[in-house]
Structure formats: C-alpha cells, structure tokens
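Form predicted on its own, single chain, as structure tokens, below.
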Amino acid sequence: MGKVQKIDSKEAGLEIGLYFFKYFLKSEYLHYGYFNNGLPTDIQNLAKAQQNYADFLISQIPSDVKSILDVGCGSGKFAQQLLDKGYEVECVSPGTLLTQYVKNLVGNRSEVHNCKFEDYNSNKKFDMILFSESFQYIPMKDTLDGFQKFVRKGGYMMVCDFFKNDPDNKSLLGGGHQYKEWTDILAKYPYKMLADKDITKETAPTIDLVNGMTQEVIFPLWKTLFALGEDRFPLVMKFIKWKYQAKIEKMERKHFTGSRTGENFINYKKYMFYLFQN
C-alpha cells in the first residue's frame, strides 16, 4: 500500500479536537454538525448535530448497498456506526495518529488502509465509495476516476463536503475546492446524479460554535501563555516574536479576529451533499 505519511499540524489539530469533543461533548465525530429542525446553536447541541449529520448520510444510502469504502474516515466513528448497521466497511486513513485511533475503534471488523486515496490500490469493487469531508483534500480527478475504478457498475459515490464559493479568495475560512471548477470537471464524466442538496445553512452554525470557543477560550489562553512567557523568559519570547512574527500575525489574523463566522461561511462557502451512480 502507499507510503505512510508523517504527522502534520493539521492532523495533530484534528487529534486534539477529537479528544476535546470526546471528553467535553461526548462525541467522537470530527465532521460538522447538521443543525436541522430548529436545533439551537449551542455548544451542548454540537454532539447531537454531529449525530444528525451521520444519520442524514445513512438515510441516503441506497438499499442495494452492502459494501462501502470510507475515504478519509476521520476518527472512524462513522465507519463504526456503519458496521453496527451491518455494512461491510473498509477505511482509507492517510495520517498516523488518527489511523491508530480508527484501528482501535473498529477492531478487526474493518480493514484500515493507512495511505492517501491517491496511493490506494485494490482489485475489490465496492457498492459505494464515501467522501465525508475528505473530498476537499483529494484532487477532484483522482476522486472521480477512483469512483469508476473501485465501485461496481451501477454502484454509488456519496460526497458531503464544502466548496469555495468565492473566486477571489477573500474569505479567511480555508478549505474546499472551487465550486465552479468542480461543476466544470464533473460535466466531463458520465455519472448519474441522484441527489444534489445544499446544506450550507444547516452546517454553518458549527462555525459559530467554533468561533465562540476560539474567542472565549482559546484566545484568552493564548494571551495568557504569551504574557507568562514574556514574564518568565523575556529573552526567549523576544527571539520567538522576532523569528516567527509573520507566522504569529497570520495565525492571529486568521483565528482571532472573529471573522470566521457562520454568516461568512454562508457567504463564501457552499456545503453540498451529492449521491452519484456509476
């Protein structure tokens, strides 16, 4: 299989977030919440909203699907839920920290491939391939080609992820393929679209909750740690601020200005659910 990837900061952040969610919110999901049916935007409702998201995806799985390739399976919690419902599931997990967590969670019930999807190779044909907030990390052509390569004729591809809806990249909210580029490349493939649902408004409250936690918890801790460091180790902190000034300013501008809101997510992103048939 493909080469095991080194630990990067994004994966470490997901790992930290996972343990935070697990301890404080009793949730092992790493995906957005689905705030439907008037569910209030409250941090205590995030676990419920994340379960709503998982339940929504399961409700959209066609009845003739038995085997699923879960690409970018996160913590493995959704794969575990699929296994519990009787599906045959294999996982593709590119990192190292989360892959071990997935293996511990699903045990011997699922094969976990520790590689990027671009490096994944198998002669097996699945009934469905799933990209739940992993689509944005994979070149679109690789995803669409993989659908044909790893899914049986008449099988399905489920994509649930957000896209950039701002051609000028004015948003501080990162991530996502350009929506226009996606629709252009999709038109070149003969896949049948069975479902096309915009769930941006239902997922946007997740951003408000993260922004609130950032402003009310993480930012004060950040300032306190810097103040403590300057008091105890003034020369070291002076060097750090000189050496990494640009990176520190970029991080503070990106995360601590309060602009990463649900409203801006709606303005600059487009969170879509798709179901295709091969």
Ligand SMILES: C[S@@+](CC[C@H](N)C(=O)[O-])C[C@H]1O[C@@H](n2cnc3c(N)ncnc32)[C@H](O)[C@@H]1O
Given for the second form:
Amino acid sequence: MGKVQKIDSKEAGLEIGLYFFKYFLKSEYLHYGYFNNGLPTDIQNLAKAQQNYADFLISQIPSDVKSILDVGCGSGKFAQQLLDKGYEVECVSPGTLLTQYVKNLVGNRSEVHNCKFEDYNSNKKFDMILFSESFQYIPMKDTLDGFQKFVRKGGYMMVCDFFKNDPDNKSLLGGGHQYKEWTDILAKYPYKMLADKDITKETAPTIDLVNGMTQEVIFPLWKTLFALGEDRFPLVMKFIKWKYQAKIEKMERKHFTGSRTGENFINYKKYMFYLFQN
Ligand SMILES: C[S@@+](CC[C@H](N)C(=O)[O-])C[C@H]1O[C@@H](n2cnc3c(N)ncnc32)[C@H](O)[C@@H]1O
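Please move on to the form predicted together with the ligand, as the form predicted on its own is already shown.
The complete assembly is shown below, putting the previous chain first.
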C-alpha cells in the first residue's frame, strides 16, 4: 500500500501561489486574469486582470439570485466580495491549509464546508452554484448532478474554467477536462444554456506572465540552489539526483522548457464562461 499523503500537492501549489501573489502582486485571487479592453500583458496588471475576471462573473449573476454555493472557493476572496455585495454565500473548500485561510477571511459571515464537492451533502437549495476555476478538479457528472441536487428549480449554475482542446494530449500544459467529453456529457442533461462565452484569448496572457516569472525568477533560483547544494552537500545531492532523477526531469520539462506560453494555451485549451438554468 502506498504512503498516505496528508497534503495534496495541487492544494500546496495553490497555497504557495496565493502567498506569492499576495505579497508581490497584492492579489488574493487564485484564478486567471481577464485581459479585456486592451489591458497590456504586464505582471503589474495581473491583479487588475484578476479583479476584471471577478467583476465579469459578478456582472453575469442573474438578478433573482440571493444565495450562492461557491464550490472550490480558493482563498475565499471572491466569496468575500459576494458577501459584501449582499449575497448569502456558503463555501466548499477541500484543502486544510486553504480552508483555514478562507475562514480567516470570511469569518462567521459564511459557512465553510471543508470537503471535496464529491463528498458535500445538504438538503439546502441555493439559487446558484458557482464553479470558478474549480470545475476542472471535479468529475463532470458530480458537478452536473450537484446542480440538480443543491439548486432550486429555475436556479443557476455558473462555470468559468478552461478545457483541454487537445484530443491527442499533445500539450505540456496541464489541467482541464477534455472539451469534447464535456459537450458529450452535457448533451445528456436537460439544463438550459443561458450564456456561453469563449474567453481563451482574454485569459491566455496570464500564462505568458507565469511563464516569464518561471523562466526569469524561479528557474535561475532553482539552478542556483541546486549548484549550492552540490557544492556543500555533494553526497546528499548525488543521492537525490539518483533517487528522483525521473521526477526532476519531468518537472523541469513541464515548467522550465518555456513551452507554457499564451500561444500554446490558445492552441490547446478553451477557456469558457457558462451560465445554465435548471
Ligand atoms: C484555481 S482555484 C480557484 C479558486 C477560486 N474559485 C477563484 O476563482 O479564485 C481551484 C479551487 O478548487 C478547489 N478544489 C479542488 N478540487 C476540488 C474538489 N474536488 N471539490 C471542491 N473544490 C475543489 C481548490 O481547493 C481551490 O479552492
């Protein structure tokens, strides 16, 4: 039996991203930036673009929505904004570390369910269920069934996330359900699609910015630390390289070869905004 891992590596990645964004960019959001209205692709504009994304979602909330289940609420920043606007919000947050962050941010204004959406249960019916860049982490059937189960008749599901538009899995960019599988499964449900908007081009600059940060900051840091380790602890480093060679090579291929570009994102992904009614 494999070793039980208490902390999920994706959650740890999100948590690291959050502290990094918070300190350097003054942003607590964990979603992509929405570079609309000619906003230049510049790291200094990422926080503004992330706020644009949040504002765009808020502008699309139907006027008869009062209660929202925010699934995969990240840092809780978006939930906090919804609360400030007068919505009644509950959150679903599976990770231990991020959930603590959410609780600190929203206090007792929102109930925070510390579980995966697949394990969430309640008799409560919300006006809207929201998946803002959390959709890709959850099996699609659970999402669509959950819409039926946790939202009142005539209520809504908002999904904003990217899909793989890459049937042969050629891209080194990870994440996203296959778009074709999504449209196939969606066709089996009776939900009404009120809006669908392709925002791939407006979100792709985020990848160029993250790529720039990786190439120009994280990669040099990584190389320096590795060289320092080899100089000071040659035997330990020799062991690490021998034991984890395949993992290190995979990680370097994925993050440091410069292939995570906005152009590749446009070629291999499809970032979609949807609003459904049941
Ligand atoms: C990229 S962040 C998006 C955060 C936030 N919604 C936003 O727009 O800034 C992805 C979120 O999905 C959550 N998540 C991952 N797997 C999940 C699951 N199975 N059920 C519910 N949430 C999940 C993560 O904990 C994280 O909060």
